[in-house]
Structure formats: C-alpha cells, structure tokens
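Form predicted alone, single chain, as structure tokens, below.
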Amino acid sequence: MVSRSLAIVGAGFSGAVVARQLAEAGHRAVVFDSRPHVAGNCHTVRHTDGPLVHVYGPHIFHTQHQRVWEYINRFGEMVPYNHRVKATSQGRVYSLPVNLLTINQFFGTTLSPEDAKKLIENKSDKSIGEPVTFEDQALKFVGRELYEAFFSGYTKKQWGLDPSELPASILARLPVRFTYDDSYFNHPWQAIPRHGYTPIVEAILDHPSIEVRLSTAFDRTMAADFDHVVWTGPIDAWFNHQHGRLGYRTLDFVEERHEGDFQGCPVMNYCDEEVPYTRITEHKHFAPWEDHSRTVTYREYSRLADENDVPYYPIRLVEEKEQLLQYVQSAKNERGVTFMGRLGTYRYLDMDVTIHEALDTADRMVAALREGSEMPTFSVDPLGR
C-alpha cells in the first residue's frame, strides 16, 4: 500500500480521530486549526481559581456505542458522571427533563405515574395531528401550561425565533418521564474525562505520522500539497460562501467568579423569556470528585452568528436547507475532499456521534486508499438520504 499525505482541517474530535486512524493505517496527516489549541469547542482549561472549565460551554460525554466508549478510554481516564439539570421558571426551581417530580411540583399534586400520564394526556392538544412546528410538537405532547413554563421562552432565546417558526424535528424526541428519574441522559456510558477533553485530543494526535499546525488557517490553494483533504469546518466556507452564508447560532459567555458554591448544580436553565440569558453553568460541578473553595460560572447568551463568530450549531430552517442542497451538489462535483463533522455536514451532533461517524468515515477512507477507489464525499449525507 502506498502511503498518502492528507490535510485534516480542524483539530476537534472529528479531525483528530480521522487523523489518528489514517496514521495508524500507515498514512501521513497534517492537522490544521485556526485556533491556538486542539479539541475545538470541547476545549477545557484549568482555571486559576481551581475548577476545570469547559471554555466553549459544557460537554458531557454519553454514548450507546461500545466502540466509541472503548476508543475514548484508550486516550484518557473517563470518570462516571450522571448529568442533572435544574430549571428556573416563574420564580420556582424544577428538575429537567420533565419527570414525575416536575409534574407534581408544577401542578401541586402527588400523582402516581399512571395518574400523571392521564393528567398530561388530558392537557395535550388533541387537535394537532402530525406536528409541523416546534410549538405543535410541545402542545401535542405536554399541553400549553408545561409548554409555556419550560419550552416557549427558553426556545425563543436559544434560537432567536418563535417556536411556531421552528420545525418539529428540533423537539422530535420530547423527554417526558413518568418516574422520578431526573438523569438528563439515558445512555449506558456517561462520563467526563478526569483531566478534561483537551488532553484526550492531544493524546489522539500524538502519533509520529501526525503533524499539528495550530493558529494556522487552511486555504484551499494548500490542497495541492496533499493527496486528499478532510474538511471539518463550515461547508459553506469551503466554497467561499458562493451560495450565501448558512445560518448558525453562536454563544456568548459572561464569566463570573464566586466564593463557595453559587447554585448547587452544574446547569440551571432560565426558562422565562424576560431573563436574557438561557442558562448558568457552574463548572466545578462537572467534576464532583474535585474540591474547590472558589467557583466559576458562565452566563450563556445565544444569538445569530456573524462571519467572525465561532459557529456552534446550524439552524436548518427551510431557507438554509435550500442553500445546503446547493452546497451538497457543489460538494459532489469536488474531487479530493471529504466533508465531515457538525459544521462540514451542517447537522447538530453530540460528541459521541461525532466520534462514531469519524471512526466509520476513517474506515471507509482507509479502505478506499487501499483499494485505489474514490474517497467518500461526506461522512454522512447532510440531506439525510
């Protein structure tokens, strides 16, 4: 097999995993990232006040994929962590996702699971057939009271749009539990790395056939120096936004430092529309095995990303899907580039799915290089076909 030279653009999990898999298969990878650190939006640093801080917002590792779980454990120590979220709504604090405790707290009842099911069924909007919008989806499954308390205002702040303008798919799997289980996730493996995500990505990239170039933007003209390019940046940026800019949301964080414990939990959502921020995260609670006398919090504000912002997640409204179709067609006419990851495929992805798709894509790339066949254009079809 002839060794190939590949440019991997982006040093987050997508790029790092592909680079490692290709390097272990005997190829050379040069990883570029415009930021001065690896791990992308999962980047973690030790704060001067002690806590390990998730610089771009909290990232909780959870997965149902055994291969992904075994893979990440190769490169760092994962400590079991069960994520729980609280929400402030109308002057009171509740548990999320909506569960039996939330229902009994909100309605001032002491219902059994079966009685709670009947209550919610009676409050659901039965006039809605197939939900089209986010609002339809919520009203159909939980009714107006819970919708307005926990979903309406928060969603307006998070997306910058009324829920009646958002597709139902955003709330496709509405989490309502008729037990007192308040675990945010239900995957079999849930954890946070003891020393943070950045050391794990550094370890993945620690291979003699991988070169990492930080604070270095990749220009398309540089592709001529490589046999193939893996692009994990925004798909529209690769094409110099020739079909217009796709819509992304970004986040602003206001850091605060306090003595002791600020809110007693890792995440407090603020559901009321008049509160300008969406949530407050307290980072030391993401590592309960540590003990710190001081604490660091982030107030989180969501807004539309402009060209100089870090894009966090795609909007994917009707107009964005039309633009995406144009970019997908352009991508299929390209040669020598594979698009992958949250930005490269314009999809909202959890961390474990990112790793899972990167491993699968790397398998296909290694096979293509071995067989001399065509490399994949996308890790997954962004249009879902």
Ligand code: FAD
Given for the second form:
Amino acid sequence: MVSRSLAIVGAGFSGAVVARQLAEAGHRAVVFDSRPHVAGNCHTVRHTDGPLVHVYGPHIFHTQHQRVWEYINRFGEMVPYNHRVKATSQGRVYSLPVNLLTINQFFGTTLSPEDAKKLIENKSDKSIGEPVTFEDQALKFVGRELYEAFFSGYTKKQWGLDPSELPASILARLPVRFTYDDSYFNHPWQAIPRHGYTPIVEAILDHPSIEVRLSTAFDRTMAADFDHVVWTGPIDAWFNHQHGRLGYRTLDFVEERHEGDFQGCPVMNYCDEEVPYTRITEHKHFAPWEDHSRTVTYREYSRLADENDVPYYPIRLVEEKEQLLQYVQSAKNERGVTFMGRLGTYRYLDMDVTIHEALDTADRMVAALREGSEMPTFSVDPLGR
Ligand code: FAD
Ligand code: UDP
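Counterpart to the form predicted alone, namely the form predicted in complex with the ligand:
To see the whole picture, the full complex is given below, headed by that same chain.
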C-alpha cells in the first residue's frame, strides 16, 4: 500500500475522527486548527472556580448509533446522563420538551395521557396539512397557547426571524410527549464525558502518524504540500466567498460566577420575547458526580454572525440554499479536496452524526486510496436535507 499525506483542516470531531481512521489505515495526517485548542465547538475547560465549562455552549452527547457509541467510549469515559430542561414563560417555570407535566401545569389540569392527547388534538390547527413553516408545525402539533408560551418568542430571539419564515424542520427536532418522561432527547445512549470533550479529541488525535498544528489557519495555497485535503472549515471560505458569505447565527455568552447553586438545573430556557437572552446554562449540573461550592453560568444571546464571529447555526433559508447550490457546484469541479462536517456541508449536525459521517467518509477515503479511485467530494450531499 502507498502511504499518502493528507492535510486535515479543523481539529473538531470531524477532523479528528477522519485523521485517526486514515492514520490507522497507514496514511499520514497533519491536522490544522486556527484556534489554540482541539475539539472545535465541543471544547471544554476546567474553570478556576471548579466546574467543567462548555466554552461554546452546552453539549450533551446522545446517539442511537452503536458504532459511534463504541467509538467514543474507546477514547474516554462517558458517564450516563439524562438531559432535562426547564423553561420560564410568563413568570412560571415549566418542564420541556412539552410533556404531560407541562400540559397539566400550563392548563391547570390533572389530565391522563389519553385526555391530554384529546385536549391537544382539540387545540391543533386542523387546517394545516403538511406543515411547511415552523409556525405551521407548532400550531398543528401543540396549538396556539403552547406555541405562544414556549416557541414563538424563543424562536424569534434564536433566529431573528418570525417562525412563519422558518422551516418546520427546526421544531421537528423537539418531541411532544403525553407521559411524564421529561428527557430532552430520545436516544438510547446519552452521556457526558467525565473529563470533558477536549481530552477525548486529544486521545483520538494521539497517534504516531498524526501531527497537530494549532493556531494555524490553513488556506488553499497550502494544499500543494499534500496529496489530499479534508476541509471541515466553512465551505464558502475555501472558495474565498466567491458566491457571497453563507449566513450563520452566532451566540454571545455572558459568564457569571456565583456561590452555591444559581438555578438548580443545567439549562433554563427563557421563552418570553421581552427577555433578551434565550437561555442560561449552569455548567456544574452537567456533572452531578462532582461537588463544587461555586458555580459558573452562561447567559446566552443570539444574533446574526458577521465575518469575525464564530459561526454557530447555519441559517439555510431559500437565499442561503441558492448560494449553497453554487458552492456545491464549484466543489464538484474541484479536485483534491473533501468537504465535511457542520461547516464544510453547512448543516446543523449533532456530535454523534458528525462522528458517524466522519467514520463513513473515512471508510470511503481509505477504500479510494487503496483502489486508486476518486476521493469523495462531500461526506454527504449538503443539499440533501
Ligand atoms: P467544529 O467543531 O466547528 O470544528 C471545525 C474546526 O475547524 C474549528 O475548530 C475551526 O476553528 C476549524 N477551522 C475552520 N476553518 C479553518 C481554517 N481555515 N484553518 C484551520 N482551522 C479551521 N451536538 C450534540 O450532539 N449535542 C449538543 O448538546 C450540542 N449542543 C450544541 C450547542 C451549540 C450552541 C452548538 C452551536 C452546537 C451544538 N452541538 C451539539 C453540535 C456540535 O457542536 C457539532 O456537532 C460539532 O461541533 C461538529 O464538529 P465539526 O468538527 O464538524 O465542527
Ligand atoms: N425552541 C423554542 N423554545 C424552546 C426551545 C427550543 O422555541 O424553549 C425552538 C427554537 O427555535 C430552537 C428549536 O426549537 O432553535 C430547536 O431546539 P433545540 O433545543 O434543539 O435547539 P439547540 O439545542 O439547537 O439550540
């Protein structure tokens, strides 16, 4: 087998997993990241006040993919953790996602699952067929009162747009339950790494055929030194934004430090439009097995990203999708580069999907290198969903 030399741009989960798989298959990888740390947006640090802090916002690992679960457990200890979220709306605290407790608290009832289902069915807007917008989806599945209490204000703050302008798919991520099950996620494996995500990514990258260069931005002029480039940065940046900048929402986190316990839960959403922030994260509640007398909170504000901001949520409305189509066409004419990850394919991706796609893409790359066939242009089709 001929050993190839690859540049992997980005040391988040996408870049780290691909680098590891290629290294284990006998190739060499140099991993670049413009930041001074690995793990991308999943980076965690131990705060001087004690708790582990998720620097780029709260990250809970959850998956239904056995291969991904086994993979992450190879590189660090995952502690079972069931994520539960609370929400403040119009001066009262509720349980989210909408479940039987939320319904009974909100309507002041003691309904059984069957009766709650009937109540919500009565409130559902039956004139809506297949929901297209976020607002349609909410009015169809929970009715106007719950929509206005929990979704309308929060979503306007999160996306800077009216829910009637956003796609139904954003809300479809959240379940509605007619039981008292208040888990935020449905997946069979849910966990938090005992020592944070960063040591896991460091362990993935710890291989004799991988070199990591931090605080080093990569651009396409550096590609000549390598047989192939894997690009997990923003797809528009590879093309010097020639079709315009793809739009993202960014987040500002305002850190506060307190004695004791600030809010008694990891995440409290603030659903009223008048409250300028969307949620407060209290990091120490992600690790109930640790004990800290002090606590650190992040108050989270969402706004449109400009070119110097960290890109968080791809906007993916009609205009951005048209731009993306142009970038996808440009990418198909490009040789020697594979685009992947949340920025390389301009999609919202959970960590487990990121790892799953990275493993699958690495398998295809290893096969292509072995057979001398074309390397994939994309991990998955960015326009596919
Ligand atoms: P990233 O982590 O963004 O890594 C890309 C890396 O590329 C970055 O480190 C960047 O610095 C680097 N880079 C870019 N351009 C260049 C360049 N030119 N040269 C060098 N380096 C470059 N997922 C979950 O499963 N559970 C959660 O609870 C969860 N919560 C989230 C909360 C928030 C607020 C956000 C925004 C995301 C959340 N996610 C969550 C998603 C998770 O962050 C992503 O799945 C994951 O970060 C994707 O990894 P990645 O490697 O594709 O991208
Ligand atoms: N959402 C909402 N109210 C809430 C929580 C979520 O309206 O209290 C909406 C919001 O538009 C958000 C979407 O549901 O973007 C998906 O929620 P999720 O918790 O998955 O958002 P993320 O973790 O990606 O920020």
